[in-house]
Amino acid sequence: MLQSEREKMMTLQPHQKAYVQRACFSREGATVYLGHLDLMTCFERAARRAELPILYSQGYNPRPMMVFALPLGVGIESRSDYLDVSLEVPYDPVLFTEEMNRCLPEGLQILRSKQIPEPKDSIMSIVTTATYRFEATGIREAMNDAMKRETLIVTKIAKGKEKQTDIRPLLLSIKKDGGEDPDAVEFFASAGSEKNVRPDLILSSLSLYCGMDKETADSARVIRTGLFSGKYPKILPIDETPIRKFEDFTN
């Protein structure tokens, strides 16, 4: 057997049965300035301090098996985000929530959790839509203007290169039940691995095309209020989404 084949065989491990907790969490206060890797570290350390039976990945660098639905950008608050935590044994969701919250820093809180069958689809792959709330002087009028436009061309930097992109097709609708506060607006936008629009690009378009002061747009409060699966407008919150079981595809 070749050395490369031996190394490959060493990394091939039998599948580990996972008991998954699908947790909904919020983020506010100082924790909004954590980058995604630091946010992951917070949850990993909380799980270890709570002495939960976390399942670890196999191979040369084992990691706690935690998957976030959609990474949060720095400075963005959240009211309803999700992560899947894989455990070695079944676990009571209420107890899981209490023990994690006891060890999480102030500003991070698990709101609820439920044990789900081991999913065939990664939680990251099912996200299609997000709701955001922007708060800034005059932002509702600017957002209404943006929704009336056919295009919103902004500059996006990817892999160190500038790229012109039209984000208007990714803005889906303004929430009808979001109130009439002229300095706040809540809306649906495309999100996930296939189509995704960053809040900073939306705010940039409001200052470029919709008459909003750039400094006001740049300092707007951004809150992600929900994540959904399905094809808009027929969408469901992530923790209400039907689950394709892993075992159904292996038996």
Second form
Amino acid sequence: MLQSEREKMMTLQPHQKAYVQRACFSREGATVYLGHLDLMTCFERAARRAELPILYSQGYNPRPMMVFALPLGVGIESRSDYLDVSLEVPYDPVLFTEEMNRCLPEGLQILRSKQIPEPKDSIMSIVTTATYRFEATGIREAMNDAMKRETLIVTKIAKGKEKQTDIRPLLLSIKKDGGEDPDAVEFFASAGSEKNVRPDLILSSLSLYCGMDKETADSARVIRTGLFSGKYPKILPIDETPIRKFEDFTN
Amino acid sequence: MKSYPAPLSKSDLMSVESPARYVGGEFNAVIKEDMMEELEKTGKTSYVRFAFCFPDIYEIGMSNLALQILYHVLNESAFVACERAFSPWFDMDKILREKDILLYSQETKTPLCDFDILGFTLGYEMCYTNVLQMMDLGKIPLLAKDRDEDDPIICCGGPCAYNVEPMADFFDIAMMGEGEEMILELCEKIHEYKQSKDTDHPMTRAELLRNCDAIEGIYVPSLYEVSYHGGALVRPVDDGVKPVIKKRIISDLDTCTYPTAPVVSNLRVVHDRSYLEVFRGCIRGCRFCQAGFIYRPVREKSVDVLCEQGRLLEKNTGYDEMGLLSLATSDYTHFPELAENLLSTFEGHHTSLSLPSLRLDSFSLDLMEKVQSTRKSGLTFAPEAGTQRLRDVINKNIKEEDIFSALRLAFMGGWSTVKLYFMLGLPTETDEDVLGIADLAKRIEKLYYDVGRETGRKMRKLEITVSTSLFIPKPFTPFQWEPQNTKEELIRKQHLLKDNMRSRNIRYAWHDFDSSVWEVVLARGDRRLGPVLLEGYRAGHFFDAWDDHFHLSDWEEILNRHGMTIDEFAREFSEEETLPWDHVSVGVSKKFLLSERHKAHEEKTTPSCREHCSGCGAASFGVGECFAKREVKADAAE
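Coords for the form predicted in complex with its partner chain, given the form predicted alone:
Let's see the whole complex now, leading with the same chain.
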């Protein structure tokens, strides 16, 4: 199922009181090679193994009510991704974290969770920005070079068709506190349902225009280090973002 | 838990289809950490290291119940550490060869050549070349005679192991029958062998194989000599070797260990659900069906055990679907009780039951309404033949009245999709039988609209799918002597059917001919095929089970070059000749199979084991349906 369809399905259901856990998770190891659909299935099965009182969507094919902030593509590690899990009853976030971690496959881990009021805005809709860390020989220089350019045209394959697209406007800035390691760089990029740039396209632009060889770029380690809401540069980490309560809008 | 990364660069992994196949890390996978520490410190371990090898891609292998059962049995034991390995797809195969990376296990990424034993499951003949691919990529000499004390022992099991002759050159050991007990007995022998290596009198590989021959159900091909002059003859090299290999079975499935915490793939696989095995064997005795004979006698699990296993499976896997597994689920004595019990266990959990191989009646229709998440999906029937005459020949005990009364109920209940499975090329088949398939489909179509008229309801569009596969004479069935139709004849029959079954409501789906032609060669083959398989593999043929990658003409050419023809294997076998698999006993006597064959040609049916014991020989195992019946009768007589 597409993320957009899923979102529609999750929000259009007849309403039932939900107790939402907003969980921050990391992924590394073998699970890095999973596509987003498989990743979602892993979390669903873990929650079922943990026997958590998950809410299910209505309809012919009920799915656990779990919403991921932003799809995590194949090959991308994460240190801070988010998902909202709707439960039937209030739940202690520490217990939620422990139970999930007991049941998740190696490499996936809930770092922390908090119970939030049921949000009006889907967690997907508030994401605007992500930080990524790339690790590869000489990548800092290549990335500095990329930021100096006016355009970075790359070829993207969407719906089976090749399309030229400029990703330069989606690269926001190199993170200042990221150290000076020449073989690692961390930066802000647009992310979310409105504007989004895939890390593999950034890497391919580095090999196309910024002097990295393709093999090095393709082998770069990619870690998503943070997800944020708000208009860049006035952004907030997802779990520090104020929540508009669903119930305030129902009357 | 410590993780063991794959010995591949990220860019290599990112360049292949579904890289998650090659990295392991699944929930419930077992890594014996004490063994890994021992290996790290001393470079050695006393554990028997077992690689369970599935000769097809990960998604298919992870849907295999035998893998889950034996993985669990082996890892439960204190002296064995079992890991899994699968056939890498062409893209990964290429990378492994180019970069000289050895095929490795999922769990600890250990190269296959570093295991003590490799166990291949042979579920279908077309996977044979993938066995060679996996051994080759694991840097293991392909021919058993070329392997020495430094190489792993290579064994196999599964339905194709009963006639392992075409693969006999490559395997050290074949296991006949159900493996839960036998595989541990085998590992004990390997444990002794391994321990003897550090003593003054290390056991040789030849001695080990002799020791293994002492285990019932185990076949060591190298201890038999063969001749193929006027029939096949496979006999022991000396009196110390057993002349007949008798298959093993598990007497009591209730007390036999079952994997209630199977490995859960992170990647969605072919059958993405948990499995509850309900019983083994089949009471029916359809004469073409190998499974119906090799898994005799019927042994059921009790409802209590099944419900407990079902409850644990759901909890330990998190799957939202559970499949009841057996050869014919409706034949389970306490089926209604089991189904209702499981449904109440799953109440409120959004877990559905998948019920393959159901016989349709009012109960099962009712049940399907209850369990199906997507309502009104297809109804499936397998009449196998188009006329009652031919159904009597094959002993497919399904009557047209039953199909029609079940369909009437189903159509009244709003079902509108019907799938019908048939076989073409069955023994004694005439054009009338082939046309009978079209006739049956058309009469089902008519019934649908009749029901619409009678009830005055507006009916949805009807969809009937007719699928035909091709009859393949298999060893250990009453049809093991029967010829296979030629490809030309099969194509003619297929066209005959297609031309006489035109309707907008009927869709015709057919099976690839080429693979069926080759399958008969492998199924009824003998040791002369070893060099053929080796040459084919060396020429780049593997993944033969994948129609797109199977090239019959190439194989036929290789076969001919080795002085054989397809017809030698597809011909009618004489009842007098010794068959290549006559040294194996599945518990059903050759005499019985022969009498069944004769009854087939007389168009006479044989009742199910539950109605009447026909004396097939499986009662000699002393357990199961036939035996239980006798006990009851004996009690009543007293």
